[in-house]
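The chain below stands alone, shown as structure tokens; this is the form predicted on its own.
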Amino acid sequence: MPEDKFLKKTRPISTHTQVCAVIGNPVAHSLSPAIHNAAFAALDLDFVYVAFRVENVASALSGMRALENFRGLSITIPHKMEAMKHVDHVEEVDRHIGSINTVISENGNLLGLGTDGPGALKALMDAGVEIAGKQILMIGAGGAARAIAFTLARQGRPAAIFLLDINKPVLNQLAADLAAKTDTPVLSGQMTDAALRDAMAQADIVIHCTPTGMHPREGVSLVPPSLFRPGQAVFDVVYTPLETRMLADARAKGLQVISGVEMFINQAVLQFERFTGVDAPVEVMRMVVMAHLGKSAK
């Protein structure tokens, strides 16, 4: 019967099914449901992942507490800071960062944490980039930069972190927070041609943390190709397009490059493992991401 054929193709949803979701505004573009549901299916886990456009974060998290099967949330723009106010516990490094992108419910007790910084650290380590004792230049001091800078400062043991940004208050706040809450030497300067030139002359690792290079500024790079030096590693957190102008210029100079898609996949893998308690099917998740990004590039 047609009904039997349909039921065989449908994964059963029961009163025991664990629910995870992504909340944000907007959220229709999110790849998270496709990534996580494919991973749940690959491991035959009784989980389902959905997306919700949310304006009132406090109410959303209150609802999460009340729903017994609501296991985890991914938090995206613009709620990463606001969500911290409505959970029961935030891990120490994420309190210093000032934002979270993940919430886990343990019987209604909400734990907030971040996976962006650890995702970036893993991307660098997987690429074989040595962080300990190296000079790191971070271009941009916003949310992504905060997560990465705190993680690298606490776990990577770099020689120093140099911050550049056009937004002086944001720049100064991150520099002050890193200096107060980590042991890593921190230098900072407002983004100018001269400051960039001087910083690039000393940097071993260059990490780009601004939206430049993605729509509507595809094909634009903040770093002139002439400033790249032999031996540098260049990491761009932008992952659409997969290879930004900055990475293409660095690759043309023979430098090691790391795409932001690695950080994106890693942070999703880390979330999945916190949601489920099992190792993620990383290659399944990677295939889903690359398939969707490939379609969007056409």
The other form holds:
Protein chains: 2
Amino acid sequence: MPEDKFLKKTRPISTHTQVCAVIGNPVAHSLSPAIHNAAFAALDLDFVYVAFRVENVASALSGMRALENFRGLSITIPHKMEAMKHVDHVEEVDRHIGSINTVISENGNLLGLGTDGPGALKALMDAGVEIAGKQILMIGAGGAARAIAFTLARQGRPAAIFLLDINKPVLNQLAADLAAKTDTPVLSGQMTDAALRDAMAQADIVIHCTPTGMHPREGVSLVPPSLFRPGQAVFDVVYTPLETRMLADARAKGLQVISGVEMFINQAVLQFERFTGVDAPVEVMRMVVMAHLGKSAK
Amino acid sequence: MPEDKFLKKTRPISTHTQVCAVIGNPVAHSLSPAIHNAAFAALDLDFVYVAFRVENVASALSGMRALENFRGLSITIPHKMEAMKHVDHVEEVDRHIGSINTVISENGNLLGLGTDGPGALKALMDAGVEIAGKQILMIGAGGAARAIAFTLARQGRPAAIFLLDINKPVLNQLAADLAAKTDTPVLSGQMTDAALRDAMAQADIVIHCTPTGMHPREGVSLVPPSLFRPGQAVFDVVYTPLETRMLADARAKGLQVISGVEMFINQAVLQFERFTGVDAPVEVMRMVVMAHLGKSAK
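Take the protein just shown as the form predicted on its own and give its structure as the form predicted in complex with a further copy of the same chain.
Let us now look at the entire complex, which starts with that chain.
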């Protein structure tokens, strides 16, 4: 295993060891234990990270509150919305997004927050993509889009966000929520060939937030290559494969591309920093993610 | 640290890793994480054992029920009685004892049981002490005495159990419960010099179940050395120090002595076997206990 070199440094578990975990259903394929334990070991922190399949979120969070030394949770599908109902405090932006992926226990007081949106923003910033004043096209208006759109609208100062989705109620809800809770101009349209063509003609940054192109249904893209224009940056939240068909097409056109794996790494990095209060060993975490995704891609 | 040699073998934590923990208040000085993690590592089992200080036992157990992969708990002071109220099933003998020190989660169904009494029985048997047909004197009728007396009465077939305590209600309750729920003849008397002298004159096995002689108030014993008789076996539940004043006095008289540390090791061994379903690496667990107790005794 690639993280073996870090595990050699693993501290003995003591009565003071802080416990973190991912809860979801299923959780068997989660990379989070491998990522966070490698990071704890790299910094010699007295933490351990495990995985719990959970059906009853309320009881799981009640248990977290009662079990001192239980420091943090990563919340994954299908509990990201439900978990928000059972914590004591949720950041305002996360209330608007409507889901959380992180719970921190501070002396039995549970704080819920999201790192998916900030993880995406960090991925764009790390790639040098300028957001302020730019036209952003979001393809898909589901949970990932909500997290990213709210974060960019509130922290990135884009010129406008344009939303496309085939699901009109979902689309209208996100457009209305963004308009009500942020100062960013928001446009939206039902996803059609014509709407996509028009939107692509104006977009500086294209963010794909649907599962299209995800393993095992790789090789498909919602964006015909002919629609890409010079100067655009293209970000795909899908990270299996690491380079989707959409990103490969954009790269072939000479555009800057950002893989969803950067958002995935960064959401874990930001969680780690909330769990521990120290800077995350980003390259260690990246190495674990890449080793696992590379392996599973074979 | 003495267990370092085992930790080198520690498995990477995965999404399948089974979690065990001790809950109590306080838990900072518990040896259980060191003991069980060394044993998991020695057998290369995919388990990890942590410690949680807990005030709300009901919520902690509710959480355990919800968090799949949470396999087992050691319950310590002050939760041994309260925990029994929040599990789904308690073994009959443990209902009579009135406390549990172990909870096992079987698919979210919580089973409570005690290993203190069986741990004491195993300590006596491992030392070759015959219980069947023998007169047993128990000094002290509190929680440890209840667990040991019920276990010996139901599994050891002693000729009789004689109980002594200064606390009359506690004494009478245990005597009545043993008489009602076991076939073993039970006698009891309030602890006085005369009562102790008479009881010691008849006892084959002397079991001390009070905190007298425990660190930091070492050097005291409830039994004057002159009362020990040839052929008696003397067992002290106190294990700090490893040899109490009572045991040192009995040993000086040539009697067989059994330290409470054997009960402590065995209760952990029996828990481990319930957690994992495999035979415990007893010598590994003993080595960890002895290393920690030897260290703290310095």
